[in-house]
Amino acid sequence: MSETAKHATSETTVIDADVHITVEEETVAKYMDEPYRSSITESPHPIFPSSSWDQRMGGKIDDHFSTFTSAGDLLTFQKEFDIEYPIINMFEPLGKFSQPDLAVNLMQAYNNLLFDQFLDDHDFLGLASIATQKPDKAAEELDRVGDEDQIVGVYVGTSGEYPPLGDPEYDIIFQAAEDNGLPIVYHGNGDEFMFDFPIHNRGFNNYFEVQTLGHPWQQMATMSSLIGEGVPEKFPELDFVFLESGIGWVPYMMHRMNKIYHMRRSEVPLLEKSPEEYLRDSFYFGSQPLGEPNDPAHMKQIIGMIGADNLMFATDYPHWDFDHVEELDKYLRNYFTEEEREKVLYETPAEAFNLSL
């Protein structure tokens, strides 16, 4: 770690589980094969699907188009926010692309760009992107990049993915991730609400409604599919991380799945334990966006229900709705022990991502 990026003031090492780098279409095109390269650089019609929602109003910072496009941007972020270890991802969810071969080519291009421009000359940590449209190709990609020390997880956007992400069709991906010691990292994407819930997306009148529901609905659907299809039982050494959906939905899902499990156990014959036990054993949750209860004691209760062993800090920087480290740390310092605080900020993400730091 360079001297400019060392933690200057805080006494606690901080791992940020969700930091985004932005890749312009023209930049990633340089890493793509033909005819996909030309389809980006020469076609008058954009190949990257968009939500069509105007997101310019509101937000915690004036410029919600802030981006990280270089390693230098990340070094500046580390110094300003006292983040020793940012775990970076490429953000563009590949599941929304209707052309499977294009998605696969983008997958390979994203990962090559990640190494070339961010990992090879720095000690950053990153997530390997995969395109689930062709599970065999995704598994091959994990075998290609999975043994690289700086690749610490598998990035999957939970928007546009079909069939649902626990389907046995993806077992070859789960097996490859387990073989390479990489957790699957599911990332909510509110902007892509239209790909999962097109009728609601068309019916809502403002982005407030979409942004409120998009991320957690996608994550709840993914979690239900994973547990219902018995994925953590089939792959007991595999861990699962959920990012950018907050944490308020987690106790609800934990307890609701327990209820349904006890009523309909015959439908989930692979499960040997209650859903809550699987979640506590192998599921982890990024804090951002934390949520803002009128009574802070309610957030204390939510954090307590999830527990320090399953919760990790995340900023989602540099997006307009990012969380500063103090968003979570104010609760950790006021309501929890220093041991629990250090778990959330460092030890739990280190365990989830199999880090030896």
Given for the second form:
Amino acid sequence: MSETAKHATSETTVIDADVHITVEEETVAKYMDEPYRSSITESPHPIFPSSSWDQRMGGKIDDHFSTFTSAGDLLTFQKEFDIEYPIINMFEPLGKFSQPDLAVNLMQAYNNLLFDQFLDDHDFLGLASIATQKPDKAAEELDRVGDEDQIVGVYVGTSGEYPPLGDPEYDIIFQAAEDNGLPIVYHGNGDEFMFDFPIHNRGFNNYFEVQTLGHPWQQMATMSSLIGEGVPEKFPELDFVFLESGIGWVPYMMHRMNKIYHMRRSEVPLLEKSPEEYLRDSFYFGSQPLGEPNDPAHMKQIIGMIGADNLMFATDYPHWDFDHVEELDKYLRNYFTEEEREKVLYETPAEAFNLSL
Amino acid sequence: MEEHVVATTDELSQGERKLVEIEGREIAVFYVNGEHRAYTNWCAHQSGPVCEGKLTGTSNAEFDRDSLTVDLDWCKEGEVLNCPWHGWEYDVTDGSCLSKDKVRLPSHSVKVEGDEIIITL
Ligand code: FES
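Switching from the form predicted alone: structure of the form predicted together with its partner chain?
What follows is the entire complex, opening with the chain shown before.
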């Protein structure tokens, strides 16, 4: 991490909704039970699927990722980025694992590791990982870890889960999350998109194309499934957080789902109001990676459309496409009121994650 | 305000309608559940000919949080007017849109005198 200049947010309390801890396979294996542990440590074939894409282009982009593994790294990051409250997650999208029982054991291992290495000795905030392959096990896990104060949400690393994530099969997870007062946090990704999304994704020739589509497609699929299945109507106290897809896709989905809802209401009769109202009531969006319009006034319009009540700041540190606080803050300072700015940087995430800081 | 005789009662049985033109405006009179209702043939979505759409029922759903089950119900049979352009649903008994609060079909007062159905515009 390079030293960063003093910036405007040093005067402001900032919650970062998306910070990833890198966990080596051998490290998480120590928290696993047999026979799953040996599947990780002893198998001659890699159990953690790799997409083989080179995200960092032969080293042209620095690798912050593989060295960001400890509580000490997190403390350094907090200081250099002036972020009081990073909300950490264990990143690995568990949906990509072929063996459901192994995924369930990994889920428990990541959560135990989260407590053991990060939460027990520090006042960090974290998200509980779940594997969706066995919804009843995920619900049990939420009941196991969900009432710990430092657990502020449920982390779902999406990778093209089947059935899509609003399916009634997952209601038991929503029920457990709502009972534990935790929002569900969806995080797409570039690489895993190639495992489960349509086979034509295999046809892309560079990571530019994959990265452009991977995140928003997964998030759009998840959002569409949640609204289409009426999940926010079924669980009105439950909140949903979408990370790492930027925000430009949100107005598009909001308006498109409104349109389709009015044309096909009888197909989704659980819905009592327009999709936009559900989004405004219980969906939150991490800002990163903020799009880069050539005319900054266009980003002002997008931020305005989503509004300070649903937008929150996120770095996505230490991934290669992380955003510095300044990336969002320059728009907030130039175009929005101080009140709106504070909402985005602090109050809205505090509300989404039920934080009383 | 002017009264216009648009049909006789024997022209419309349950679930039927008659589309007429009055002062250049297309208006439909429906006979549903023993009542006559009149609306302008104009959909709030994109001005489609809503009064020419099908009268059907629609789905309603209830979720039981304890059992995690959804109870799907087909209801309002014959009372839901579906705009033929994109399917916006209206309750033909009061003109309200089923998917949008505050949206209603433009309605007109209807009365029956003898066997004449009269619309006041
Ligand atoms: S014009 Fe009536 S549904 Fe579109």
